[in-house]
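The data below hold one chain only, encoded as structure tokens and taken in the form predicted alone.
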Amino acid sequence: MSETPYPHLLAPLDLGFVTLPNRVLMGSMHTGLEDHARDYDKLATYFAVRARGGVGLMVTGGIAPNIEGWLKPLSGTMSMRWHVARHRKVTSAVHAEGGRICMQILHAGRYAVHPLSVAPSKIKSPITRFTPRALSSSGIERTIRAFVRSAQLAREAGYDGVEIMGSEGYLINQFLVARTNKREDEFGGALENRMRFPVEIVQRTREAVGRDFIIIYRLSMLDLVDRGQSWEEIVALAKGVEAAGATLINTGIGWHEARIPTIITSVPRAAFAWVTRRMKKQVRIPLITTNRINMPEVAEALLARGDADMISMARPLLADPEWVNKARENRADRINTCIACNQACLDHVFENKRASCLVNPRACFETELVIEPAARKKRFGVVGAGPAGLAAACTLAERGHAVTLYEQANEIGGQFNLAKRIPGKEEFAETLRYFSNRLHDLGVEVRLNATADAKTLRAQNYDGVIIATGVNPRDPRIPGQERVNVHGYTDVVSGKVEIGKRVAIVGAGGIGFDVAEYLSQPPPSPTLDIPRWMHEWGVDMSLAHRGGLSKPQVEPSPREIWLLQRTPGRPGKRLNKTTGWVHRAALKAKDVQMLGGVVYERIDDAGLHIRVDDQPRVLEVDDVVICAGQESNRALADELLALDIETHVVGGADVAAELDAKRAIAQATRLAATL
């Protein structure tokens, strides 16, 4: 009997000249911190952290090999030899903790942010702002040898390998399909014009670094945009790369212009793994599945089934650095897990931010947030057991302090117990798991169904207590709100009330999308059917068609829903760059009413009158939901500071912000490892 749950997870893997320890690939994630030679100190501590939890193989974020291919400007680069020096303190800080790390290579193409962008073709991106020049035949040879020079200068910097980034609507991408590449030249036209490059990439690569180099290729098996490739034709570049010399071939889903999700919370646990499971039939050397796999069960139950030789994870170690230690211990219950809601992963990264993570606010600060045991032993009270509540009372006992956590509910979790309510959000449920086995591990007092006033918290006499007391909802003060069919958003959410088949939700910021998404969805399957996602959206697994496309086929609403907000313009306009998008375009093939530029007149038997644009409505509805903002809940602080009880205010009771658990989890742990 194996002593692992995950026998295939965690089984070597032999690519030849070298073995790997498990089948864990942390894939290639930007954070930011590639684009400074100031931050590589940073950024070995990053890796090294990782390669110290077990990781069997790491990528770094994409590193141009020219100045066009910069993703933005001075991006981060491998093309002169005094790049070198700076990759070495990581690949020093990754193989000193016994791992390994390859150099990823991406290349922007017409995705680059820069007026020197260039493509096969003047084709402009619709997510850029910069058209791009045409690459020359010149042009296409010096960028070949520049893929070259930055894999040579790579294993020159002691890499292990490299991943050359032909997937998600880069440049490489770019020269295979026809929306992208319009050239009549020996790069042009046939497939095997079109694949020239890649292949001459890999081929040429694999001359120069000899045979005992990691050579990944990240492969877009699935397009998912208008005149993408055919599967025929993704086979065809899979075994032409095999046959020049990659070592692994990685799976790509969708270009960054898709308009398809591919890994956000509301995508199915590795919905897109059959992909991969279909090229295993086409290629001998091993593959690689990704997206959307964050927990151990997941993974083994892919690898056992044949699915994919390999599993990539990127912001599941931002999560949690020590995964795979987790799961070889037998302790997948202790993993924080990625819930995937890029709220400071890839939405930071798009704003030229840092990328961390929002269940792990260490992510990419290793060096500067650092928790060490409190030099004197204190008692701290929490009051809260909300997101901020629970940072805080796991990052003071982390540091050796006593530490007691009143919660006035029955459990803990605060508003993320309505949040893993709605639908494409039950991933918030991990978190609390985690947050709960971690206040038993580090022995935190829990008080559930505990109101700690300031006489009470007085009497226990702390060294200091943490206030994470939350919001309250915004009282809108509409006419009428009083009738039994108006409801706050958490009667709603936790299904306390029952709701008609017409409803008008009164505010459109996450919280009202969150009920809209909520009351738009009809009951839910009582098991995880990636196939009736991908008919939602419009994913055709049989691929027959180019780019994976079908016609989408949504499930309609069970009701006729208004999402209702008072400044003007698009509702959803201030949701999250990577998945607000996506939760306009869900509730819009709902056919859920949004309107903007709302002025609230009065709720009576005729319905919700309202004003646009001057002009009166009156909406027929059986209900109305609040969702109307929040207000800080700081009274209990602002007793306590009157006492001259040391008091530190964190969360939504600090600044009421559409429930930021980011930024509440951030603060608390920042402050904790203070104290």
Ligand code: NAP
Contents of the next structure:
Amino acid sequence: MSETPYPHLLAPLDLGFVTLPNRVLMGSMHTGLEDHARDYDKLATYFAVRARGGVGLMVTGGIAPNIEGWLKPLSGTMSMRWHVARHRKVTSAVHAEGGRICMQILHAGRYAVHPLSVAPSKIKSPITRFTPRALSSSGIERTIRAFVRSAQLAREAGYDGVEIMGSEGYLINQFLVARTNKREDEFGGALENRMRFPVEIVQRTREAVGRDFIIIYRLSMLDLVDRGQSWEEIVALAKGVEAAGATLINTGIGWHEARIPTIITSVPRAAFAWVTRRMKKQVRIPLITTNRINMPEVAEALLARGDADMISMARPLLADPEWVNKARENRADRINTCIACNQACLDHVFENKRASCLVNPRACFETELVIEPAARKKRFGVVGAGPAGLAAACTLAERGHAVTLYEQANEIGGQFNLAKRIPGKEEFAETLRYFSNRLHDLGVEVRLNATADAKTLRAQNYDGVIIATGVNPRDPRIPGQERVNVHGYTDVVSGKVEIGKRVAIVGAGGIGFDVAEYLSQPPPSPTLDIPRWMHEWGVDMSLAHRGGLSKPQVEPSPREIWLLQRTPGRPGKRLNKTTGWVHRAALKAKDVQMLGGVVYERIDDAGLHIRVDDQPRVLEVDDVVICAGQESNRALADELLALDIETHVVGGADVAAELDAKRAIAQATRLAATL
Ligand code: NAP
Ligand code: SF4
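Can you switch from the form predicted alone and show the form predicted together with the named molecule instead?
Everything in the complex follows now, all chains and molecules, and the chain you saw is the first one.
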């Protein structure tokens, strides 16, 4: 093989009865396609595309071993022989591409969102509505048998193995700690009793499936909840499942109810690999590490250091199915990097929508959003190089059209150039790197510092023009806003203006929160410093305490900050499901004062005059930053339409309300796929 910068990542892994071609595991991730038989053709293509992309081994989203184990009503289940046929579509498609795939068996336990939920004890979780029924002894036996049967059926369906989901606070995890297991029988109390449930599942599964079938055990190596497991208990369990016949141990970090973020973009890259490294000395079977590993150089460094034997990634392979092939071909700079935003993947799953990917709207829509060569090659002008314009230009060029991209700034990126400057959002720069290379590879003519007007565009005689001119900040019309100490958010985040010690932020949408984060977090960003980040969130890297928790040590904000909105109630309610709580918690820890129900009266020498609950109040601030939302910038589109030029409007220029990059990229890609 030619010289590769990733020799460890691309090295085969011999499991005794099978050799995996490299060290990349596509980790389990629910897509919503697992739950209905009608979607299995789509699911099969989704996995086949990733097998073709060179992934060593893949794991399906969680499949319940019985009805009680459903995450929500009618979740994907493998308990009956008639379930096998639909799964065969997946395994055949993957094998046809030379890939391998395991089925994850997930029993939700008390995290189930339905009334049939069961758990070791009748204790409701803080994140679900239903109180589980405590399993009887015979119920436990039936559940173990359901796991085993599910694994046998998975083998029958052609899977190369199973992953037994023992982490993230699901049923197996619930057996392991006293906070959720108050049983007094042989499955509760002493450690060997609490461990009995998972160890029996692994042992009896191994007996049932034979020696040449992969069993991955996903082990909660860090619970991140109060009264979680101690490190000694976790090591004992790892040894127990190894002895019971597991082939590989995967790392699980944090229960879903934990209040420490574990995968979002502000979590440092490879933040938790140190936990797997600690376990390396304890067991002989290969270990898989995970969480926020999204680029080959990060994965390679971990493997080279011996932190783990394999790397698990799920979202990065949604973002770019060709991730492994690109690493192998030494084209990592062409990877469409997962920015860990959760906006189109996990947030969708929580909203009962099909998962996709913000930077790759084709993810999970491979059979529906097809980018094919155009029947007739045309010439297009695209105006605006923010996410929508970039996606439109690249997709059009991919289809063979000739594309000229106009951008009035001196760089591509639009709002992403601001996003990447927010502490914890450094990943957004990767998307711009990707698009920049993609434009180059596809031969898109990029004109920077170019203001495209209707006359210029008409003179070019394009077959069509895509308007992706984005948004203009909304004017909140507050008396006194013309003062020198009142700033638009772009000037603040781009560093054009200095902000004083006391500041009020008008508007608490996504950008108001970003600005509060920017002003409360002096550089360098904790996202670039794992020990500092662990300190700030209260993760005990010595693992001396149960659950891996310690007291958070937050660096105080260098400023006093007020974050304001007119809508009554606490700001931040409309932020995204899986990330909003992190932003709220981070700002709370920095003592940012969040006020809802605010009426803005005026700004003068005394500061910002507001009314809250009909009471006047003056915020004696040095500066006011306006983050009052956006309005579409579509004047050019209207001019072109008046000239009868074929014009399409995408992204914020189309609809500014609730503008986001997910909608912009998806809309632009879908449009370009049809032109
Ligand atoms: P936004 O989320 O729509 O928020 C606008 C804010 O301005 C709201 O708090 C709104 O609350 C306030 N507002 C609206 N009209 C106002 C007026 N006339 N005077 C004073 N305040 C007014 O917009 P954004 O913050 O500009 O963000 C734009 C989009 O970018 C977001 O929707 C989001 O999708 C995306 N984004 C996302 C993230 C993220 O972390 N996911 C981060 C940044 C941006 P009241 O009306 O209650 O005052
Ligand atoms: Fe990654 Fe965001 Fe895509 Fe999810 S939506 S895979 S987090 S880039």
